[in-house]
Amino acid sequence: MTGAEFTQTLLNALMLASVYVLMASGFTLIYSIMHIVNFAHGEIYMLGAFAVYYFSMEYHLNFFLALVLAILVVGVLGILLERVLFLPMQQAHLPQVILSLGLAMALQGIASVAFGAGDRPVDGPFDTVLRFGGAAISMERLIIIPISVAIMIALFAFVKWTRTGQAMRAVAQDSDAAALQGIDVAFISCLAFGVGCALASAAGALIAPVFYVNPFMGGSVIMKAFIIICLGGMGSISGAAVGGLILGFVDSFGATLFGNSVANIIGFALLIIILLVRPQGLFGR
């Protein structure tokens, strides 16, 4: 691998890792509070991509404004889904998982009918190509990295220093004890689901200018998110961040050196090795 190829692969790895971290952080936030594996998370990611497509391409809004609106709209949709579908099954975790599987299929089918099954392009905010050490990367790819970092810093600050974030941490540790301290567990669950969906929407909206938007784009990403939270530790946002970085580098360098199929095999093999050595994941308890 030449120096230019290494730089190109490194930048692509950081871009992929940024999207993976956002996706997995939302996934693990929902799991840590509600204790369900939300298999509809990939379709929420897809809805974020379609939201930014319509706001920017159909209504001709500035891309960054479209990004903010996509995050807000899909986050509110997540709150509504939790209130209408998941709240009535709050104590029944297995039915909630089955419900999330049905919701994933329903959202994919609705999107196919409403938007069509074809690919749709999204114009990025920039058409500049930057060069680093002989490597070239489009600005629309590069901009994903600082935006994702900013969102994750905001998430960590919210969870660590705000009263609502501390309530989320308390519910994640022991929901019964948190309820005895006066924390509204139902409200925290609703908020966590909305924030988790907003993070998935941000990931889908940011990647939309890089790849085409279609109703089936969430299928592979949800598997990546599942690998990441198993690597980092179920319920750990820090673990999701580290796991996302690891898988982003594995996918990018593996695809460059060996091809996409082998890169996927390496990702699963790494997961198996880590779980054999540390079954709770890198940051799990």
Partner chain sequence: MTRQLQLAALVLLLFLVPLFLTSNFYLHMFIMTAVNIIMATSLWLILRSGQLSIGHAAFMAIGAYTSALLTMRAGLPFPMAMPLAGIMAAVIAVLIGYPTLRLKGLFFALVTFAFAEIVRSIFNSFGKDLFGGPSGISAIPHPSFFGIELATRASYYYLVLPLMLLTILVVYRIDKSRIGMNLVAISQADSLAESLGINIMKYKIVAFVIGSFFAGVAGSFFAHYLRHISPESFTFWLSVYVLIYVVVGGLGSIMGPIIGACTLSLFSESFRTFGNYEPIVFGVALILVVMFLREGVVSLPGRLLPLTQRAGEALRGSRIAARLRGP
Second form
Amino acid sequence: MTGAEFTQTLLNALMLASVYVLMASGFTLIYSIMHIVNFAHGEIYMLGAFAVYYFSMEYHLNFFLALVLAILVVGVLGILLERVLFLPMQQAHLPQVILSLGLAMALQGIASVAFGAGDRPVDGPFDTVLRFGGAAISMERLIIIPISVAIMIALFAFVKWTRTGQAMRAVAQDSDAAALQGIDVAFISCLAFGVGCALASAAGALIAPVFYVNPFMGGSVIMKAFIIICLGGMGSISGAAVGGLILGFVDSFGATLFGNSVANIIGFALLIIILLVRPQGLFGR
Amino acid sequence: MHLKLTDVTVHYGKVQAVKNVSLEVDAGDIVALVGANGAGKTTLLRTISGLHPPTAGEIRFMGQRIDHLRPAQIVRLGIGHVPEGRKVFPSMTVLENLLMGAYSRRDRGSVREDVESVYQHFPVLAQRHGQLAGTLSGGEQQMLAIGRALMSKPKLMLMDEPSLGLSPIVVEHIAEIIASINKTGTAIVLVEQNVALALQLANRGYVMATGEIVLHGKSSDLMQNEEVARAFLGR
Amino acid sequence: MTRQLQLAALVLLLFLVPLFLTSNFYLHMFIMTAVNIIMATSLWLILRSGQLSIGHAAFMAIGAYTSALLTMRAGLPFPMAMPLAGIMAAVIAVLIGYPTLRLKGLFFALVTFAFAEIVRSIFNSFGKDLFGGPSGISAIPHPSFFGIELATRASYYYLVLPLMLLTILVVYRIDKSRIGMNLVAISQADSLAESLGINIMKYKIVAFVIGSFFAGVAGSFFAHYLRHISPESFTFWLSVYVLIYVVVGGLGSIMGPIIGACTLSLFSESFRTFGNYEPIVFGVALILVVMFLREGVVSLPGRLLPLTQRAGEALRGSRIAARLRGP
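Output block for the form predicted in complex with the partner chain, input the form predicted alone:
Now the complete complex, all chains and molecules, led by this one.
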């Protein structure tokens, strides 16, 4: 691998990792508080991409404003979905997982009917392409990295230092004990689902200028999510961050060195190995 | 009447766990609730705290009906609960656990003072304030759980098996704490398998078996009672 | 009529279906439903042992590709290829199951998921001259038994029906036998079962292998029925659908996967008329069932009965009241 190729692959890895980390953090947050695997996570990511498409391309808003709106709108949608669909089911986990499957199907169907099955391009915020040492990377790819880092820092701060964030951690660790301290577990669950969706939406919105937006783009997201949270440990946001980094690098370098299909297989093989060797993941309990 | 239960019945699905239980707690009381494993004591406490709805009956606290309120509302009304098995938040520090106990309080300003007073009750918690609660010993976790419940400044404290799994010295310390909490005006419902301990601390007691109250009265009377003596005190 | 007579009558009726339903559309619906029942019932056996598999489609794929290749490349006759396809799936199930069945719950499920994706990737990207890559294998021959080729829908129906009945029979017998009792014990409490001397791993492997065998058989049928297979035919979502058939039908008895597969197959085939709206309708239907029919569709009769009883009582009550009120 030449120096230029290496730089290119490295930057690509960081970009992928940035998106993966956001998406997986949302996924693991939902898992840690609601104790369900949210099969609709990929579709939420897709909705984030469509939202940024509509706000920036159809309503011609500034890309960053469109990004913020996409995150907020989908986050609120998440809160509503939790409130209307999941909450009435009162902790019945397996049925809730199936509900998320139905939701995934319905959302994908609605998107393909409402938006049509074609690809839509989203213009990034900048046109520039940066070059260093033979490698070329567009600004719209590069910008994903600091934005993602900023969002993750905000997330960590929220969870560590705000009262509501701490309440979320408490509910994740012991929801009965949390209820006994006066924490409204139902409200926290709604909020967690909303934040989880907001994070997925951010991931989708950030990647939208890089790849095309279409109703089926969320399909393989759930698979990446599984791999990442197994690597990092279920229910751990720092685990999701580390897992996302690892997978970003595996996917990027794997694709450059061995091609996409092998890179895919490596990812899944990694998952099986981790499950056999250390099922609780790197950070899990 | 601080707390009044009237004919409370609780089911888990089709199984009846608590049947027609009536009991009263007055301000300043320590009421012992004793009985064998599976008698329904924990279920009763969880129902009072709103974690589980009663199938029938009334629960009143300070005159207000609370039996269909949500747990968060019941905490805000002034009922604290130290759950069976401690249930501290394992990945949070001692201090964070205590602060969680104060979650429902509006007067954020005096929270710090109350943390200090918990540290005074339990100096070991002050020492370990930055330590993750999951790494504490059983006795320390129990103290933390009690301290956490105190942070909400409850008028009534429900304590579920505080002595379980602890050494006699630690149990003694905890018994002293329970007594001193009561002296500051907090009523206590004490569920215990250690009947002798419970009846010593309490002024009144209820004995539960298979979901029902089978005996109640002044704790001094209960201690003299032959059946109680035989069943629980090993005489 | 005794239970057995009722069942025999039902089976007889099933065999007579092609005489009444001659349209290809309906026969296709019945055939696909039968395939789904085989998949759901075989998955149910695995779930009974307390292991959640979301990779069942992988074994169907293995069976399908094996059967296609055995008939097309090795020149084996179909009656040999199909069982061998099932055996191939079973063998791979043993290889995968041994190191991984000790994992519980979500962990095992994730292994099955990863395994299924690896299988699909292999069929998609490797051995292109053997597996055909993304376009898969086409022009798979009709099944032919001793010179007689099955080319009509009805003949396919008569092939899949006994396969389905065999699957149900075998799984039912296993469930009712000691193996079955042990499986349920294991699923309830591994450690308790272990302390009673039940060799957990043995039973889990048996359930997993037999379940995968029948998935392989279903795959073989599927390959020779549609006569074209590709990695896209056996995605993760197929595994998920099969799981949904079982769960929506109800986990408690073998009727669950059967009824679940029937109702949902009927749903999705009839929803096909909704065209683009099919996934929406299916998804919403799933959400509604899960929100309002907790123990699965099997519980529906049980739920409706009290309602009909109450309606009957109300009716009776109003008649009595009318009589009491006098003329």
